[in-house]
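Single chain ahead, by itself, as structure tokens, in the form predicted alone.
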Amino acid sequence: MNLKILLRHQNKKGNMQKETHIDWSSLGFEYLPVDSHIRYRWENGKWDKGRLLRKHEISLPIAAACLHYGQECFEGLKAFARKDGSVGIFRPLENASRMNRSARRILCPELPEELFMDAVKRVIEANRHFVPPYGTKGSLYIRPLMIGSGAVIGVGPSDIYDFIVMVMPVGNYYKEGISPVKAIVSDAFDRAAPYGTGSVKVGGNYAASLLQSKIAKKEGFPIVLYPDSKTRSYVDEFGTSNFIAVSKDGAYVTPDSESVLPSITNDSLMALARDLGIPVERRPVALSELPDFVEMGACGTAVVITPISEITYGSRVIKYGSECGPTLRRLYDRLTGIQFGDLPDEHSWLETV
């Protein structure tokens, strides 16, 4: 990636001056330190007012609950530069709601909606020059994170928590962008157990997918589709994204499963499909149906939509075409058009900074 960050020496007051030179067209989906992040602490039953911090490290007790017992949850959302010069955050209140759902599941304190929005807006304003300009196809990725940071040795929740929001400029998650990729159905590992934490956004779900993902990538498959863990006969989701497909009669189909993370992108695509008169089916999807679909994709904040060209299921290879199908392309263009301000935001999804 052709990207440079130039750091100047501290001035006499100890303030670091930073100058950035970024080739926006070469951005990938990678960590990039920016000027600052914001951090709030929960202690003695309440959140503080938060601080913008320039250091990109965090100090924790070696017995922190997040390190030993995985008490952490996170979110992912994006902000976009629009043609009129404004910056719009895509559906942040949905992320706030989903983060609180995760927090309740693992006994973290909930975040007041106004605190979540304050955090996101303050950190964007502090790093506004890192928002990729309109026309570059890039965005500012926003990663809220909550961790149990108090020392705990017996299994139990922390008594201290940190809520952190970091941002960074990003391009496409997959360098191919909207180009279709190959996928494989996992036959050896599960992503989440029935009645477990598959429907909330905690790090353990992703840790569980790392080994299968590494094996699949060595075999030429960028993404893995996980079946339900109980019967292994129904579709759950891809390792980092929801499953979507288009049936032969033109319906938008996505699984209804309690082990799947409710995707804000998927919810948005379903709303747009209904706007366009496309039937939407949210239902159990049998693996045996995979050959019956005419288009297939993975959807999520990072990717928006990644079309699937073919999927390997056991000894069978099911092909969907080397180009993005017309329905998924239409939905992709409509959603990204709204995000970048090129199409009307009829659902009032964008919060202006």
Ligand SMILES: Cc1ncc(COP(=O)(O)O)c(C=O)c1O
The other form holds:
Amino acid sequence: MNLKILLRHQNKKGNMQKETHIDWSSLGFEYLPVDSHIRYRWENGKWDKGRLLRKHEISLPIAAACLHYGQECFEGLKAFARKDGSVGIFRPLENASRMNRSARRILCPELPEELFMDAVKRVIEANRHFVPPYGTKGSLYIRPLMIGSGAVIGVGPSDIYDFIVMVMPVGNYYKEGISPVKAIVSDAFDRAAPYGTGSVKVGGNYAASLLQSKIAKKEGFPIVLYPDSKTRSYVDEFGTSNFIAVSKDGAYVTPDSESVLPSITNDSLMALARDLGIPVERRPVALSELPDFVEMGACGTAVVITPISEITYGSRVIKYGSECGPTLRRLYDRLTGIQFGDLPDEHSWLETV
Ligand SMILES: Cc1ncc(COP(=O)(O)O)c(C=O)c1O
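Could you please show the structure of the form predicted in complex with the ligand, as a counterpart to the form predicted alone just displayed?
So here's everything in the complex, that chain up top.
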């Protein structure tokens, strides 16, 4: 990693002063250990008060449920520094509620909303000097994680859980920023079965996508579009982002499917599209419609929108242009403008720390 980091801890008048020299421009989307993470434990039916911990490792029984049976769920959200130096977290309550949906699906205990917010705010405050300053285009990525930490050997839920929130400064997910990328429709592997776990954020979904992703990258496709696994004729979503497109009539189109993760970015873009008078169509999207769209993108927290320049579907290559289209660009600018505090937050999406 080409990242110059210098952390200086000075003791002035008994106070620990933290100075962070990070080359913000060289940040990608990579793990970077910061000062601390926060950890809560659920045992005997309740959550404890949580502790900020400086070490970056965790000790678990070798029979922990998360290690063997994948009993874990996670989230991803961001905080942004604004011009006035304040920090805003983008729609954290949506992540809290999605985390609880994931938790219910895999029999993890639910997290009270206040606990989720307490965790996110405490860990940001403790690592505030890692929030990329306004103007650098970076943000603080926040990764909440819940794991079954109790020892089990027969398949069953754990009796002990840890809820962890870690943070790290990030730049753009794709180094080339908003420049379009090539995608491919997966024809060898499925992402999510109907009534499976596709609509929740559990680790197993991502483990299952690694092989397809590796093959696609080797062939020159940074992202993979998954069809529905029952009929393989409708669009579900990309491996780590929702599918969005613009129709010839100028409508914002996104699939209505039970097996996709309900993206908070997509929800926000739909609201902004409506604000701008752009019709929004959330409906089943047939793969046969792919050539009819004039713009296509992948949306999610890490990327906001990654435009798709072309998609390979079987023997066909469908092209959408080497520049980001005007509608997706407009939505991207609007959402990032709100996140960095340059545009009014009319939907009250940002929670100030
Ligand atoms: C499978 C999948 N779909 C969609 C998204 C986008 O969701 P969000 O906009 O909430 O980040 C993500 C990322 O979290 C994802 O992993």
